[in-house]
Structures are given as C-alpha cells and as structure tokens.
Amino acid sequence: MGKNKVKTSDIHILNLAKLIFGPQAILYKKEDLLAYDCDGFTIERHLPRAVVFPTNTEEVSKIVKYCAENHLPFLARGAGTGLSGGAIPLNNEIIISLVRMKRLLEVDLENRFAVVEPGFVNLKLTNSISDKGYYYAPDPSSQYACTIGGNVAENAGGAHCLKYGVTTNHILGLEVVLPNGDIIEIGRNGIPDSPGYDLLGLLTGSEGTLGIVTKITVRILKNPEAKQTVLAYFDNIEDGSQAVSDIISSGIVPAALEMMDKTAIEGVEAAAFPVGHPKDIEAVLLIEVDGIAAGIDDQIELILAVCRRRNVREVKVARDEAERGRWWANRKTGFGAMGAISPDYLVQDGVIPRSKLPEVLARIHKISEESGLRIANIFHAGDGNLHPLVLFDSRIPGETEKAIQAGSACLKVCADVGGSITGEHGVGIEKKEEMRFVFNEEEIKAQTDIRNVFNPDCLLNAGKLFPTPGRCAEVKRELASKS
C-alpha cells in the first residue's frame, strides 16, 4: 500500500477503510487533514479525525452506521465553499466527503426535472442541459465550485432568487441517510408535492444536522425567450436604494437586482474582471429582466425611467451577451475580489425589508467608523439580502476580534429593523449565538427538539446552527471527555 498504508493504532480508521474498500478512500495523516480544518469561514479551524470518500449511498450508510454504533462524531462535506463554518469539524469528527458522488443520474425534459448526486457542481447542471434549452435556476456566486448537496444543506440562493426563489423552491425529492444509517426517500418521480408534512422543506436548509443527502431531484426550467440587463451608476447610495424600491413597486419583478457600494466597486475593479466602473461612483445597480420576448422592451424602458427619476449618473443596457457576461463576472467575483484590497475579509449575510435599506446602510457605515474597519456592501437588493464584507488584517493583534464584533453588530442591525441574520449562507458556527437576535429561548428549544428527533445522539454535525448551551453541547462535552 506504500505511503497510503493505514496505521493500526486507530482501529476505527482501519475499520472505516475496510468499509469503503481500501485506504485510498480515507485520509488520516495530519498533513492531509489540514485541507479540511475549515470551509469558506476561515477564522476558526479544527482538524477532523479522518476524511472518508464514499462513492455511493450504501457506502455512506455503512460509514454512518459504524460511527453511530461506536459513538464517533461525524459530518458531511461538499466542496467546502460554505461561508458560516457549517463543515468545520468542531468535535474531531469523521468527515464524510461527498465529492466522489458527482454523477448526473437522470434528466427528464418532458417532466422538467433532473436527478443528481450531492457532489454534482451547481453550474455543471446548467451547462449539461443548456444545449437542450433548459437550466437550473439557483445561482450562488460560488456556483462554478459549490455542489448541489451543499446548496441543499444551506438552502442557497443567488443573484436570481428574487424572481426564481432559493434552493428549496427547486427541490422535488431527496434520498437521505439518517444519523443511524437508515436510508429514506422523500418525494420521487419529479412530483412537486405529496401528502403529509413538508419534510423536503425541513431538510433543505437544515445545515447537515438532520441527515446526509445522497441523491437530489431538482426542478429544471426552460430558458427564457428574452433577457436584457441594465447597469446604472448613482452618485448617492440613497438614490440607488430608492431606485430599487421604485422598480419593485412599479410592478416589475426583475430576475435579478444587485447592488454594490463604493468599497465593493473598488474591490471588483482591482480583481480579475474589471469592467471600468467609475472610481468615484457611490453605488452601482445591476438589473436583469427575462421572460417572453413581448414586453421585455417595455420593462427596460420603465426601469430606465425609474433610474433617471432617481438622479442616475449613467444608465445603459448591455449591447450583447458578451457585455452582459462581463458585467455578471464582475459582480459574481465580488466576495473574492475583496482579497485584492484587503489581506482578510469576513462575509456577513443578513436580510432586511427593502424600505429599510438606506437606514441600514447608514448604521453599517457607523459600525465601520466605530470599529476602524472598512466595510464593503454587496447585496441582492431586490429581496433585501445584504452581504456586508468586513475588511481586516489578521496579522494586526485584535483586528480579527474587531471584525467578528463588527459583523455581529451588522446582523443586530438587520434583526432590529425586522429582518434576519441569514438569507442564504446559513448559521453554522459563525452566527449560532446571533440566533438569539431573532428567536427567544422557547423558539430555539422548539427547533432543537426537532433536531433531536432526527439526531438524538447529536453525533451528526454537533455544535452548529443553535446557540449553546443545549443538549448537543452536553453530548459533545461528554464525547470529548471520553476520547
């Protein structure tokens, strides 16, 4: 077996290797595990006990049953692009990596659904069916890398969720391995609804705490007949914010309505896909409408008129698909682009009523001044989903803590105006204490009671989603004392 020989000092690693047909499907050396000590939330890091790579549902079930029988904490992981620490192994877990389960199993164009394994990459689904005139709507910024299994766990959204909804609106069926290893199916044959409780809705967005998804039936959509994209520049962020509300109140539901402030614009223009945004501009709106061809031009004219009434400096319509593509590449690299202007950054994710946008941005600006840290703002403005990005330098003592405090303060503002602490990135470990901003103790207990029905021993992804103390925290400490 060469350098991949499994050491026998850990009997569990040896047994897991046997379950999944050899040591080539398991990592256990520290140098190999370092790549799995965090996800896209890099502020906190913990090494797993091992990482296993099943290739099918039956192998996942075997691994889970072994972990359950031997009281070994475990969690599932996809591409690791999550931004809230949901895939970080807090408790020395066995990580069940689903990246080898990456097949497109079925496409049914007549009934408009597809079946994929959890490791199938989001954008690859659209690329696989676009030549047939179809696409998959949820489009998070990381869609070129994130997996659909991870999208189900986080209930991912994306730029076009204003019109088309988030992941839960496109899930028709799931195959799930429960925390005891049992395999269940929820929904089938592309039927969008069935009698009984909405277990699809419950599992989608449960952040890997109720079960491990091993097969997903998703809704696919016919490509729209027409699509046009508008770019608008504003010298005043309040004018841009009001334009967002005016567009929605005019009766138009854009496919996407995105906004970036001056600091965010600085970042995207310094990164891989600059498009020449003016350096002195305060806000940019990216607006897209789609649908049947008849009426698209009228919607565009109305959008242009709204922007002009709100003192737009410049507004233009994409001349062709190439220009539209450049605008979207610029926007979708927004998070990563912060690395071009800051050594480190913390991505936040809150939701507010659209009408509160000017007030919230003013309060975030005040948080920036008080913390001494720059905060860039990128948001799905149409549905009030904000992404404040706190820029900091972890090499400077105390700045990481300041960034965490500033991020929490931004979420408190969102909650205070009637919003929420997450729109699409999940809670994970990053925001679990902030759950108290929107839920009281009784409401939190009701949710943990549901979790404990599925996950009574708290072996699956413990310590995520809900604030401590709680039963999973107690079990976690007990397990830690025994290891």
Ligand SMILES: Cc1cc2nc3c(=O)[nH]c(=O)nc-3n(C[C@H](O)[C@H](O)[C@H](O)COP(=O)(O)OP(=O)(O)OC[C@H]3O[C@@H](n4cnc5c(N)ncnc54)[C@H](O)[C@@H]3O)c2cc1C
Given for the second form:
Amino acid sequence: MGKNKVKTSDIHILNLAKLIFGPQAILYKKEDLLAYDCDGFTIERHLPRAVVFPTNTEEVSKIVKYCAENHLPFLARGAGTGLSGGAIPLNNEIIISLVRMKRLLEVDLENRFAVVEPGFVNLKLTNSISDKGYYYAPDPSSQYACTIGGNVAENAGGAHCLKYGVTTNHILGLEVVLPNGDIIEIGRNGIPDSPGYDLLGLLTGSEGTLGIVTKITVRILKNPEAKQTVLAYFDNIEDGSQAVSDIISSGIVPAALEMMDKTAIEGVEAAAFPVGHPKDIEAVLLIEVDGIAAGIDDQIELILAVCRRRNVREVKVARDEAERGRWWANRKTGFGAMGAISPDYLVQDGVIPRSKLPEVLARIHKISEESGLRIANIFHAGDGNLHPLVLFDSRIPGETEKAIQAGSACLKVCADVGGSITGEHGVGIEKKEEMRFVFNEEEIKAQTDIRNVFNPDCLLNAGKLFPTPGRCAEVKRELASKS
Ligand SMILES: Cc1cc2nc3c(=O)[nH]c(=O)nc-3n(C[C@H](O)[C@H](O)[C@H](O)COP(=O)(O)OP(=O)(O)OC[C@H]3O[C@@H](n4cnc5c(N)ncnc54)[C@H](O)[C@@H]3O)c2cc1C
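Right, the form predicted on its own is done, so what does the form predicted in complex with the named molecule look like?
Let us now look at the entire complex, which starts with that chain.
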C-alpha cells in the first residue's frame, strides 16, 4: 500500500514506511529532519530519528504498535508552535506528525458540536462555521497555525478564555491511540458528563504523555449578539493594574482583558501591526465585552468610569470592526513582535492572583535590572496569566543562560505569591524542574504514577512534564550559569 521511495539501511524506517499510505509520508534524511529539531521553544534542539505523516487513526495505531513492540521512543506533533518544548525529540524519537489528519468531520449546529481531526488548525474551525453564526471559543494568539490536537495536549488558552474558559471547557469527546497502539473513545458527543473517571479532563493538558489524540469533539458557541472593545492608556503600571482589579470587582466579566507594558508596546509598534500606541505610556489595556446587545453600553460606561477613576491618560472605544481587528492583530502578534526589538526572546507563562499584579510586576522589573536583560510583559491580565518575555541575544556568550535564569526567577515569584508556573503553555522540557516550585515529591509521584499506568515503558514523549529525579530547579539554574 505504501508508495514511499525509502533508501536507508535503517530497518525500522523501512518497516514504518510500509505502514503509512502515500508518498512523502516519512522523512528520515538529516536535511529534512532539521526542521523538526525544536518547536516554539528554540533554546534546546534535538534531531528525531524520523518523522511519519499518517492520514488516519488506523495508521497512527499501527505506527504506535510498531514503536511499542520494538521499543522505539515516539511522540506526537501538531504545528510545532508549543512554547515549552513539548514536541522536541529529546530521545531521538520517531515523530508522529498529525498535520495530514486535518479534516473537519462533522458540524452539528443543533447540538452545538463539531468533530475534527487533530491536525485541524484552530482558526479554521471558527472560519468554517462563522457564516452560520457560530464560533469555537479557545483562541490562542497562535490560532492561525496551531492545531486543535496540540491545543488539547496543552489545554491551550487565549485572550477570550477569561469569560469562556480554556480548551478543557470545550472538549466533549476524544478518540485516543494509547501508547500500546490500542484505540479508545472517551466522552460522548454533546453529553455533559460520562460515568466513571473523568478521562477527558485527564487527557486534556497531559502534554502528549498519555496517548495520541486522533479525533476531537468540541463544543461550538453561538456568536454573541454584540461586542465592544476599549483601549486604555495609563501613565503608570499600578493604575493600569488597579483598573484591571476594579473592572472585575465591579461585577463585569469581560470577554477579554489584556495588558501590555512599555517594553511590549515598543515591540508591537516596531513590528508589522502598529496601531499608534503612544511610546511614553507605561501600560495599555485592551478590554472587550460581549453578549446580548441590551446592557453592553452600560458595561462600557462602567469600564470607562473605572479607567477614569484610575487616572487613565486616554481611553477609546473601537469605532468599527476594522479598528477592533487592528487592535487585536497588534496584541495577538505581540510575541513575534519582540523580534523587532531583540534578536531572541524567551516567553514565560506564570499565573498569579490578580490582586498581586502590581507587586509581581515590580519584582519582575527587579529581575530585569539584576540580570541586565529587558523583560517585556504581555498578558491576560483579567485571569492573572502573565507572559514575561525575556529579551536576549544568543550570540553573546552566557546570555542565553542568563535569560533562562531570569525566566525561572519570574516563575519563582509567581509561585511564591500563591500562583503557578504555567497558565497555558505547558511544562514541556522548559519548566519541568520548576514543577518543584509548586509540587512536593509526593504530589509529583502521584502524577508520574498516573503517567506510568498509561505509558508504562515511557516510550511516549519521555523526559517531559516532570522533573528529573534528584535534580532541582536551583541545580538547573546553576548548571545553566556554568555552561
Ligand atoms: C506566537 C505564539 C503565540 C502563542 N499564543 C498562545 C496563547 O495565546 N495561548 C496558548 O495557550 N498557547 C499559545 N501558544 C503556544 C502554542 O501555540 C499552543 O501550546 C498550542 O496548543 C500548540 O499547538 P501545536 O499544534 O503547535 O502543538 P505542538 O507544538 O506540535 O505540540 C505541543 C504538545 O502537544 C503534543 N501534541 C500535539 N498534537 C498532539 C496530539 N494529536 N495528541 C497528543 N499530543 C499531541 C506534543 O507532543 C507536544 O507535547 C503560542 C505560541 C506561539 C508561537
């Protein structure tokens, strides 16, 4: 059945090629594999043994069975936009790329669900149903590229998750290939609860360590009747942070409540989607409310009043959809925009109680001063999900290690104030030692015990998510500083 012209002495690659249909279904030459040596976490790179491109669940199952029987490490990959190194082949894995499994299988408007293959790109789902008045709520800023399979693995969030919840709140069913090749289905279309353990909850956010997702049933929502978007400029970060707290405590639940600091503003204004933010302000808030039309104007009035009370320099409401779109493009391309002001950047992803925003931002500022590296902040302020972006130049000896240390120090601050080390980007390779900031040995063991039930030989995505036994985050930082 395979038509792959494979010329190699590696018997496993020859055998795997026979399991997959179609030409270009396997890559194994070094020059082809280079594109798969990292994901969005570009600091660490490892070559895979091969990359296979199955087109259906049965092929995934056959590949996984072959790997299990031959003790070959393997992992799943979607679009490779992950920011914590989850798709990096640490152990010379066979990468199972899901990008050829990209069909929209079913849309059921009456029962409000859709079924997609894992390689289906997030934004394509909303684009496919928007003319019928529906959308898919989780909207990571990478939604034009990332896959829904990758979103499930990372339990991805996005700007509008403040009101609508993250990926796990929108997943109704999964088909999964287990690490031994067996195929299981969990959850039922449109049925809110299933008897037995909540395997949907367990699989969502398991970072590709428990199984490979091959089909996903997601909840779809009716478009809100109305939405309005506000931009507010503040001369100091405390006022901006206080406005965030005041808006939430006024009882409004905005659809989105985003913040960028001065360094971030410098980046987005120097990049592809500038909107004319004043360069001398310390913070900008992007606030969106949506819902039934009646009442939206009152919510906007309340938000404007809160901003004025907190000494806003300027506040404006988007005049039309085009202006709203420009503001969002400016915000959503914020990470990449850092490339306009720095050769390299490291994205961090901590969560804190909202009330700690001013204190934590001040401590991040101190980390920046002490490390000598600029740190920009772009974040989902409404739910306390910070993204400190550590700017560095990997060409300068020692600077990458400094950036890693500064990023880890930011996460320690988040953990110390009662927060956590990741809000949406996952642990992957990047933050696995920092898991010790929030879990003790017993708590980590409870989690690895669960992984071992699904993935007993640890052939699937080994070396991710959990700290290396016997090593701690401080040791990692010491090693980084010595290397
Ligand atoms: C510019 C930029 C902005 C971003 N903004 C956001 C944001 O706002 N919110 C957010 O949450 N994230 C964001 N991200 C991070 C990233 O886009 C998400 O984590 C996304 O969910 C990854 O999807 P992917 O298809 O690229 O997965 P990959 O990077 O390919 O894989 C990520 C992990 O999922 C596993 N995996 C992939 N597919 C499957 C599958 N079918 N079955 C099992 N495991 C699988 C992989 O093994 C890996 O561990 C951003 C990234 C970038 C580059």
